[in-house]
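Starting off, we have a lone chain in the form predicted together with its partner chain, written out as structure tokens.
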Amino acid sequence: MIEIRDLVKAYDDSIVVDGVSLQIAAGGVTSIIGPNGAGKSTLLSMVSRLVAMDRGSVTVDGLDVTTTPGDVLARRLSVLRQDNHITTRLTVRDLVAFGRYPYSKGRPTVEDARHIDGALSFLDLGDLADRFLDELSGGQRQRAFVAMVLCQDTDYMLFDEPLNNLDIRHAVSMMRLLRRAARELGKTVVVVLHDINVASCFCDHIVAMKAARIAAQGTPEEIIEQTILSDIYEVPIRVHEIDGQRITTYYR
């Protein structure tokens, strides 16, 4: 379980995350939604110790993220931020192999090789394995990063906008993959999402943020609801039941 207590982060005068407390149960896919600037990414970054918090605490299965040694935590929790600019020329296989670094410390074992091959084929990267990252399209590169995180094989996997740069086919297969990781491998997946319909159709739990605080949380049935969503996004949003899925429309 990820336990977030009274988390605060401020830059200069603007408070980005304002006293957020939240429990994310182990197992399942949890998404964090909300308008731009609601504090979703900052929250995720603090939980994954990429950004230092001003106040509050985060524990992952009882391990405090600020005091637990980095290499211990790296075997429990992995994170992928959005907009990753890597200037080093690495092949896809090398990048994915670095996901094993917390275990192998640079001396990969047979077990590591199995994880690497597994992650590559999971993300359909077999043919691209020996290509350099700078020769790939944005979507292919995004899949390579996700494969690296998958290869890290942690109980908790955090993603900030993992669908960036992905076309419909790869976006859907990415979400199916995350759900499979949760169902079949017992992983806990936390994703920041822009598209509420994706959150509605693929997630077990939804956390909605607005203005640095948590506005609502619950199952998709509870959160994907006209008044709650219209209030959070400040536009009229209608919810339709189509083929057993809750789909929102807000274009007209």
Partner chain sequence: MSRFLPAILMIALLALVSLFVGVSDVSLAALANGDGHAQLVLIASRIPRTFALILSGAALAVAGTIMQMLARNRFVEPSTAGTVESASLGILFVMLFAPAMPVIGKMLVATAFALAGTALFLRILRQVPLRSPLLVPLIGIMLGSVIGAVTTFIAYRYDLQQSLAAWMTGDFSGILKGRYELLWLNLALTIAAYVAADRFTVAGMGQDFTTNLGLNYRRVVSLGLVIVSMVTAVVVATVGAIPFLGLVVPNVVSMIMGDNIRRSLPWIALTGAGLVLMCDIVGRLVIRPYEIPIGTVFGVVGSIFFLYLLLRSRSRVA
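Given the form predicted together with its partner chain, corresponding form predicted on its own:
A single chain, with no partners or molecules, comes next.
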């Protein structure tokens, strides 16, 4: 379980996360949704220790993220940031191998190679393993970064807007892979999303943020609801049920 207690982050006079307390149970796919500026990415960055918190605490299966040694935490929790700029020219296999560093310390073993091959296979990147990242499409490159996270072999995997710059086909494919990782590999996946229809279709639990705080949380059936979403996004939203799936539309 990820347990977040009274988490606060401010930049100058602007509070971007304001006293957030939240429990994310192990297993399944949890999405964090909400309008721009709600604090979603900052919250995820504090959970993964990429951004220092001003107040509060985060524990992952009882491990305090602020005091746990980096290599220990990196074997329990992995994260894919929103911006992934790599200046060095790497092959897909080279990138995925970075996920093994908490274990190999730069000296890969046979066990590391097994995890690398497994991640490449899971993300269907075997035929692209020796291609350079700059030779790939945006969707292929994003799969390579997800494979790196998967290769780290942590119980908890955090993704900050992994669908950015992906068309609908690649976005759906990516979410299917993340859901499959949760169900078949027993991972806990936490993902920041902008598309509430994607959250409705692929997530087991939804956390909705607004104005730096938690506005609502629950199952898709509980959160994908007209009144709740219209209040969070401050625009009129209709919710339709099609073949048992809740789909949202906006209207003037």
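Every value quoted in this text rests on a predicted model; they were computed, and no experiment measured them. Positions refer to the first chain, counted from 1. The term rigid core refers to the most C-alpha atoms you can superpose between the two forms while keeping them within 1.5 Å.
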Rigid core superposed: P102 CA moves 2 Å or more between the two forms: no
